[in-house]
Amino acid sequence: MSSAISYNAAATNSLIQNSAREQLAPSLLAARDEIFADLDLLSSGNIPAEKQPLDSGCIDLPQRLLTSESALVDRMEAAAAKFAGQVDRMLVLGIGGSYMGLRALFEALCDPCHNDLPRELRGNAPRLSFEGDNLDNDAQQALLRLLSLYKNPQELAERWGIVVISKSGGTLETAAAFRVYRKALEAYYGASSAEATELVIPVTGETGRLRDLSNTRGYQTTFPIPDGVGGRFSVFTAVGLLPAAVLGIDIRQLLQGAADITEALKTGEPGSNPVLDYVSTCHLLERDHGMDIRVLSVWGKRMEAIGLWYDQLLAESLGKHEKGATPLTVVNTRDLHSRGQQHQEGKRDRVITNVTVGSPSTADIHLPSVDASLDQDQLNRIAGKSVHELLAAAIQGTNEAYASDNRPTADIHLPKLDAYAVGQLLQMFMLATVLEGRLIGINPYGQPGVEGYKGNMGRILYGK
């Protein structure tokens, strides 16, 4: 097994007796037990209304992956074998969940300059462009000119194709987006072409819209989105896992660390356990501290995606009933020179979560010495130092100096960014959102504010 990710909030016991971490560990368990029952409601049908909606799939999804569903994921991984030798563009179109859980993956597990890279050293994965999760009639432009400049549907190099997700079918940006780009495809190769079905794969319902288009245009390859698992719970099913795939990711690692951490959860205690130490600690400063913000700070570029991707789960799961922290996702060192000042002498209302890595990915940069005569930067004092080591020195000096003003800090530490600890980050951040929910007795599942929105833009838009 690779090396687990692990948790540490000792800079909180200024502010968080052990005294009240005891109080609440009955109810931190009995919530971890109510998630693991979940489990067995959604898979007898027979869900109480105060439950409803439950959708707990996520929750054992991992493992059920890895043994009794393997034979989807090697469907999922033949097909994007396929897809890969196929296409050197994949255009994802999707919002929300749909979107969101692949880009974290992308940007942590591929080269941060991936679309820019030859083919032989992106091994040999398509480019990735993302479109259908805004509308933003510039950006769709800027991607239909860049498409256009393909020429030859013969060339490798000029072959694109779509990977579409949603649901139902029925979100308007991803299905106005498709439309757009399902009609520049069937231009480009025929719209009676074996590519205009071979290379666009949906991501979808067992029923709704596009499935129902699916089946009417003959699309040959399709996935489940499966019933059970939400739209900001679905990184481990084929919305994140295909085009993950297809982009070259492990994604049995993936799934491995997701499975272990839950197992690590379902038999862990306080104290010990990644999960129901981080929900104890941001409960705490908040429920007796006021500290509702939660700053998710990520100390590489390379993760700012996954604090995104968090920032839509942890709002939309508890952001109801008036209540539910304010999540913030900065990068640094980067925006130590932009909110710094406000994290270290604002108001006392946040919580900082760093989320560091061991170990880059790759050979350390170090400082060059230079002749004395061009120093006039004055680091020749600390040449031959990695950037790695700077990035350290950075991550420590900070921390000190929120703790020389009694500000909290806890730690997320990752081994290395690979596959297995992003898996395990991705499932640690899921459970402890419906650990929470189920804490302080707020439904984590489904999104009803959302809903507003897009009732009134279809009453503007259809008349209805």
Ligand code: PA5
Second form
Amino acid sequence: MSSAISYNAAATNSLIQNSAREQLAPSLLAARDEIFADLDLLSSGNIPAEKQPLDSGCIDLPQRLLTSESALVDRMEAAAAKFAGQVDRMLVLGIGGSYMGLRALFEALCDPCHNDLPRELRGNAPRLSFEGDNLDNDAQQALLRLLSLYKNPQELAERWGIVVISKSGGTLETAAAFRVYRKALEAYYGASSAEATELVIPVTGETGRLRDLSNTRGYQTTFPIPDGVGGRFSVFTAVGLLPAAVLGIDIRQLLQGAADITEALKTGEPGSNPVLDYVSTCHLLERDHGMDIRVLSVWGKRMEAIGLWYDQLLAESLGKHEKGATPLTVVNTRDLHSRGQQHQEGKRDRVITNVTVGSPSTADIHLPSVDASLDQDQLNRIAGKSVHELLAAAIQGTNEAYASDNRPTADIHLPKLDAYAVGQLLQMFMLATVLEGRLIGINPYGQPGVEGYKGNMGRILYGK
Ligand code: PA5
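Can you now output the form predicted together with the ligand? The one shown was the form predicted alone.
What follows is the whole complex; the chain from before opens it.
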């Protein structure tokens, strides 16, 4: 495996004895066996009641897409290239698992100024706008106004299209936004124009309201979200891959990273297995020390949305039956100036997992030297150092400060922030979440608690 991500929890050794890890190992390995055995159950279609719902398809999906189902990847790439050549803005409508994975990929792997760049500096990829992730009138109006500035549907620079994503096809936020923006799109191109059906790509389950609407309206390109892959585990289906490919992200590298970390989980021993070791550390600190807040401390702005995606993954998967750790994402060094105080001196209820990157994706910026008469900021003594070196000092200094007060940290290290490493990281978190669920007896799939508010909304809006 090249440029593999690594996991190091040495800084937790004062709290976690080797013997505790060794005692946990048989249960961890049994949980690992269970999550791979779940795949056989899923494909048999014979799922016992106590296992339902079972959405374990995400575990071997990357490997399948690279081999037996590679025709689907070919089809996604072809559709993405065509769509990218037809529009200069892609609206992605979706919420929860049908939104957060793509946002994580976009922020981590596209230029941070992507939407502001001229098309040639975006690699000829369209701009990206998200909607359908809320019920926010002003946000929707702002986007409608932006779209209304486009006047010439024949000009590539003024063309836009929609990718609408909903596995169930019935999520109100997404469905309502789809109506609003579909109306705008049909008004712009003409309801009976080719664009009205060509520039809308639904990504949805095999059945459901969005599937029915797609069939009736005759959208020319649609992609399925397979049964057996849950919403927040669906980033490596067309939910994440299709729009990622439109943005020019190398989706095969994503899948390769994800497949490789899955193989590493299957074959690696505790102590040299990032997924097993991550679960072991988090679980033991929670079980033996009551540390049930999981701080994901990402050292780079581009990884914030990965953290938010992980917040959803952990909270919705394990926050059941009055169990499950609470996730919290911080972006450093920014949040050292907000939450840092509490991490250093607040309750001893958290484990901090750093996510660090070996080298920047772009050329180093070095701190310029200035004339001594203008050295009031006294930075000449570190002139020449790169921003990345300053960051490294912050990472080291912060970890040392936490260690000096016996506050546990662990590190996930990515050699580079590229598609391969991000593929590994996202799959590592999905595997770890499923594995921990099996370890603590929580079904990581499904989100029955979310139905409460939906039912009430239905009663309030539809009177039933
Ligand atoms: O993880 C999940 O299943 C949820 O977060 C869903 O992704 C979210 O509710 C959106 O559902 P849908 O894709 O059916 O619109």
